[in-house]
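The chain below stands alone, shown as structure tokens; this is the form predicted alone.
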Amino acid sequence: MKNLIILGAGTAGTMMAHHLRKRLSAAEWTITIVDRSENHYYQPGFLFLPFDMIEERAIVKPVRDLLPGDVDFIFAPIERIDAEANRVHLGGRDPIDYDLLVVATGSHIAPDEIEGMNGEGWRREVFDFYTFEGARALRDRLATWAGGKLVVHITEMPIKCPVAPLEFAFLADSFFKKRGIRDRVEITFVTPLSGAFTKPKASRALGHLLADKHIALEADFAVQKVDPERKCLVSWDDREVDYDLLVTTPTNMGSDAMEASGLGDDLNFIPTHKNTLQSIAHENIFVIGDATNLPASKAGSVAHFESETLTENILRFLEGKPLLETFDGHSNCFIESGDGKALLIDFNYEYEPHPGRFPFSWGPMALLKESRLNHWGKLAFRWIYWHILLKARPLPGIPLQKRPPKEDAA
């Protein structure tokens, strides 16, 4: 018998165990997952759980049951990878042994980079979302907020979901107006980029939103630390933002075994080849997700069109064949713009997001442009998560490759 380890399984490594194990003989090859933690969450209800807009238990569910019964799951902390050895150390128990490795490992919020973010005012005046314990902790401290300085920042990049901090903005003019207090409640977007949207054709179109909502933005602000006691963001260039609630990304970092193995790079992100996700180190391992370096969002969506085909090139290195350099950076992502209403966007490492429809010519989504129906969309797909996405099943109408819209092909 061959063994297939998966390090990480989180959205990456549980859709890789169910590609897997439906195409690789069971008679051939044991596939064990292995992870720090029995509980996984779906990290889009993060976003919305400060604004108790979800439940706490639609977003937690057992790693075991999330996955083929024939995969074997092994709780337990990664501490290195041994790719000469081709060995998996593991804290608490023995090391296993790997003919192929896929990581997932994925990626976590690192406050202790910034000086003074995890100090005396962490989760107090100072919080994340990016974690269940931090959006559970900011959901507490928002219900009863009386309101004052809302800043809302971004550490660096690159992060999960790039948007969802700015979604976080446009969601919290929403909930302050509902509550009747949002004349009480200045916002203020800061963020290390030139704009609030990461794409220029994105930021062209939809820049109005932070005015249309009197969310100001302060730009190019490249954080030095965060002063707890006069509460306040400092940048490099001496510039300050001063809070009463700071609503932080941290920097975002993959996982510290990737430092332990060498195989990482100075955020812990495993070098891979973008086309193919193979390890750029070691052709025995490939790497999905947040885990890879590649200059894609890291986002559930990315995971999903990079595992059909890695897929496809882990049976192919099985077979001796060439790799598939099909994975073209395609991500897609809802952007919720509060008011009930949220966009919609789509684009590669090529092509830019662009208007048009979703996820057919002729819609019924449209992208660049907020509605109503989007808004929809992004809630409904919490059951599309549970029930198809981590299940590698196929979603309809949305092909693995981006193609160009008519105008930037002409």
The other form holds:
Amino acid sequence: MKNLIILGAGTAGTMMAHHLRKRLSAAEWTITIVDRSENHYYQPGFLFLPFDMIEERAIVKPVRDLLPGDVDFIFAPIERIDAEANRVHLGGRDPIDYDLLVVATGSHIAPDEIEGMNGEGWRREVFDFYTFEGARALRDRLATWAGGKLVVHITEMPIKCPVAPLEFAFLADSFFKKRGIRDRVEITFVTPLSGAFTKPKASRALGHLLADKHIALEADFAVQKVDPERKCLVSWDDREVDYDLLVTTPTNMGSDAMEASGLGDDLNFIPTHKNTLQSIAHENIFVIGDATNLPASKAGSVAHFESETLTENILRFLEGKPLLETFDGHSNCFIESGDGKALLIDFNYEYEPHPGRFPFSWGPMALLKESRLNHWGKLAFRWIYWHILLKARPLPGIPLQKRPPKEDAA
Amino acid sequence: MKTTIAGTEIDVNEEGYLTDASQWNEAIAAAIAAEENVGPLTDAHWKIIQHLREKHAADEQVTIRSLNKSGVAPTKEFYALFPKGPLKKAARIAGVPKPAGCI
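Can you now output the form predicted in complex with its partner chain? The one shown was the form predicted alone.
Complete assembly follows, chain above in first position.
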């Protein structure tokens, strides 16, 4: 018997377990998946939880229930990969050996990276919404918050679901309007980038949204520290932004085990071939999802598109055939813009988000444009996630590679 | 779109960033630096510019923090060399894309 090990049972790892179990002979291969959590969270729900737009029980399921029955699940922390010995060291258990390794260890927030962020104000006036605990604590705080200065902040790129902080600001505007206290809340969006929008087509189509919603912008803000006593963000060029409630997106980092294994870059993301998904350093290690260092978005849709290429490439690798270079950076995301509307974006390494229709030339979804249908699409996506996406079932009409925008299609 | 900088015709996007890093040379860098009120370029500037070009060629992302952590450019020094938005200015001078989000 040969062993295929998947590290991480999040979105990418679970999809790969389903893909590979369908394609690899059970007589020849055991598939084992490892995760330090017994719970699988529907992470897009973390955006809605703070505004009490979704119930806790709708966004969490046991990892085991989401896996194929004939895949072994080990509930343990991953300590280190010994790539020379083809071995994974786990916390509190014997190491396990692999013939082929898929790393899907994701990314996580690292608030300790910024002075003062994880200090006395953490989850009192300083919150994240990238964890279940953070989103839940923020919901409880927002429920009774009387108003003041709300600062929505990105520490540095890359981050998981890069538009989520902006969506949070839009949803906050709606939330306070509904609660009848919008006039008592100042919302400021603070970003290290040159603006809330950095791509020309999106800037043209959406640049008006911040002004429409009375959200102030503080751009080019490279945060040096959080001062929890004076309740302000301080930048390296000595600017300060005061807050009463800070919703920050801390530095995102890959698994600590990658640092311990010498496999990660300076943020513990793993150097990966951007079209084949094979790790740069070891031919029998493949990488998928947020764990890679690819210049693609860290998002579930990206993991979905990657999983198609990765499955074919693992089979090809095992047969000694050349790998396909078919992953094109394709990403496809709904973006909540508040007031019951949402946008949809579709892009890849080559094409930035552009106006148009999706998935077909006639629609029904509009790209880069607010609509109620897109909002319903985002809400319906939860069902698709649990029942289709994670199970690696086909999504009709959604192509693996991005279709070029019309003006470039000739 | 095409433009001519330092006597060389190059392709740039609407914000003046080179769209083909291979068209870059040091004279172009110096001319863009002057436009951005950076410089005159010293060894300390060139070290950062070369680093950005190497990382771009390797498809690796650079952040202010990674420059600080790797010792290439301590952040205070980076701001002193490329005032006001150092990473986006240094990227333009180095002929590589502006740090961007997905929209």
